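The form predicted alone is given below as one chain in structure tokens.
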Amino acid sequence: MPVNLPPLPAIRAFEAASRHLSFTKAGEELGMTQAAVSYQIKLLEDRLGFLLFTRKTRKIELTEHGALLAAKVIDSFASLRTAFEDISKRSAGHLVVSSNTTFAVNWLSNRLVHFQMQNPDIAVRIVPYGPNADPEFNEADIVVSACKAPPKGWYSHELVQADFTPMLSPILLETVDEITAPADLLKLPIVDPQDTWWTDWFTVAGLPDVDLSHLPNSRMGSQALEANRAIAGQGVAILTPYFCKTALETGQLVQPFELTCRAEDESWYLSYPPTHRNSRKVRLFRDWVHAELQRDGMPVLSPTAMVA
């Protein structure tokens, strides 16, 4: 039968002394007392039935069962000490960001570059998560997620607010006469129909009675996947401007009316839990991400808090 293991605070006591040959410095690297030290070689040694060391003036020296021992704890505690440095060098080296498609699409792979130029020893993994999945939040070191609130005590911090407005390819345009008030759209495709969007736009746009409940019914789900129908050609789109700026500066899409609405209960949001508060590689991401909304012009939102 396996023999139980003495008490891991006595180990760890023996171990440091037989290093330094000295309670006294063991107790300073352990953060314990020399009497301290010395109570748990003594608990150890009545534990094994035999003396480890030998207590002279000054000194202490191993007896030849306490060199035995001590040579086999002190290479173990060494493999250990290196497993944990392995794994804390590799952890902190690696971060992983489960993140909305339309972020990770419209937004971090535009830009992840820099960031990684900025910080050439940390690899950044993108998990994108789709409209019928949820954030990785058990396996992530940050998230970023719309509509989905992060869990109880992690720390958030709002991001962009959910900005819409109807948005089309330049090539749909041409193939009505004009487009010079709201109803005008429904004379085109619409992509997402059932997008509750569409219906608080129109309402705010004066046709609180439009009925799209006969359109062909289609949910992408996604913001990158709706304005990638649109700039297609597919159909009008309502989409967030903040996400398609490029798109809207180089032409593949038009923004046919000013109005844009905002869904009050509606953001995305980065959030990380409280174990990674201090993490190095979670602060420099953070703080990037804030850097590059600040350098668009983004109002600067919610601080960071913690979920309740």
Second form
2 protein chains.
Amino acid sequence: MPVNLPPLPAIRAFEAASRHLSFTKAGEELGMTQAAVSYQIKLLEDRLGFLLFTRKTRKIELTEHGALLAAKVIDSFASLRTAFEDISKRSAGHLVVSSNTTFAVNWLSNRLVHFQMQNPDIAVRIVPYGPNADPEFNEADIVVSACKAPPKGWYSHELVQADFTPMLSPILLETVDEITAPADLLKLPIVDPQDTWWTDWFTVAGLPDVDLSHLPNSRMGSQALEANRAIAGQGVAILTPYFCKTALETGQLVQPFELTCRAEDESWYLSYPPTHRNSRKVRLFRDWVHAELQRDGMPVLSPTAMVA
Amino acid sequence: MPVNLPPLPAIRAFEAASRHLSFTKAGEELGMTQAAVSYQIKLLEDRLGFLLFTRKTRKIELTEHGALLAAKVIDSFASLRTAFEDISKRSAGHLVVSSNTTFAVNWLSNRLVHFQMQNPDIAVRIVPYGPNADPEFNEADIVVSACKAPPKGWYSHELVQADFTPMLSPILLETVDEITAPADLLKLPIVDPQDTWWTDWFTVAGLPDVDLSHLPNSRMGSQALEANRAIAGQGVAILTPYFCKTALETGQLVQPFELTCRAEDESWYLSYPPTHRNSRKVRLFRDWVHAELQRDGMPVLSPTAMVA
DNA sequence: AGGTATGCATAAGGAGATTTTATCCATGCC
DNA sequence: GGCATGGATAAAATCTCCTTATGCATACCT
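Can you give me the structure for the form predicted together with the DNA, which would complement the form predicted alone we have just seen?
Zooming out: every chain and molecule, the one shown earlier first.
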């Protein structure tokens, strides 16, 4: 077990005083009075058992021992300072976004490059977020997720509400006679039939009694994967149109019905711990996300709107 | 002006916690509770704006940033610790004795070697003490001096009282017919006639009216030099027999009268600042001086006797 | 499986160090 | 000689920092 150091405030005072060779100046640097520095130095001298400074009139000089010690202490403090500076710089330049796969794949992946170009000094790393996510998400600066409740205690911005409607591949669509009524969907394989969105949607569509529980459950749990299966023609998936924009535009998916539902109690949130409230990198990313959403014509809440 | 560091207690807590990877153990090492460590770490994390540890159940791990920082902080603290250890060792092994020339020449010089042999780990340096002494005496660990009052605030041990009696070279003695009465001394040159000891001695010797003020004054101010002039036959000096022991034994000086005076208000003192109260090196030297005096048959006060 | 022990988080409260304020002193400088 | 500068010191205020007490999660043991 390491040796105990003398009281740290005393060491700090000594460090500053030995650099300035002045208690007054040291006090100014440390934001305290000359008296306090004097007190701390005396404390340290008493502790060590020898004088660190010889007090001449209107100036002080380091004693032999004092000079020896000062050199090393100044050095150690310089190391400490650069250590904290470095880590601060590094932290300021590294943004870890813990994102839901859906958002990461369908939204972030092809836009992130723009953020990078706008902010070349910030290195972004995307890490998965979810029930079985790497616990590394603890180190995330920002979380983007579809949760009923964002991480408690965190600052959260609602991004978009979770709309959903069935989607399928046009190729799959051709395999059936026609899809004119919601009930027609039941002729097709259903991707992730236990997703509660299905019953919600069917209910709104006028079929409150549809029971999908007997169907094999793929339990993908991520729109990104469900969308992939739908694109691959493996079935009908219930998806958020906004996140399928590209697939819809390129004709990989079609939306057979206009009817979309909105989950009132479930939204996409961007959140971050209170400590990041004033973090530049977080602010830049948050504002960038909002700007992107706005470009897409999404009804975006004020960038500063915050959900407690 | 250097960057401000985060609160030092927080850094210290982090340093220990990152070494132990345990708040509890860190607390034990630092002599505080686990709660206090936890508090300090959180403080630091808030200050930095990112987590330093990821809290798993029953153990903690350093985050990426935390690990980076820990390496450097541990390093800096190690430097600090060795700096203080080194200076303590060095201080413990260096003894600066600020001594009156008389004591240094007549007493210390030929005995010091014994102390060195008994304590090979202590390097002794003698520096002059006196009205026109090098201001370096400020760094002295011990002062030996004949003062009416030892440095105020210092711990002081009375060594011997200042006895004095006239001394002269036997060669000088032969140049006069005979010295039988104190008044005979006046036929000889007087070394340092303004030394108040002369009038004191003559008064006790029954010649209260002797006035030496008209004599040329050499103003040596140090028994060592006065003794040298006496040995050289340049006159009669008034000296402390104990410090002339060698010269008396070898016949370089003789003491014409048994009569010695004692300066009631003037003694030889060994003193040291209160901070050295428990210093090993000071204790060893002080006790050694007492032992030497005792070997000489001097009536020595208890080694722990202290004059406030 | 249940109980216990371990390790960290948190709130409230208090003890104590640390800092400030207010002087004092010495001396360099104009 | 008078003023300004720089440090020492005592008393008082402040405000960290630490402890106590408790809760919570979970690993480990029987």
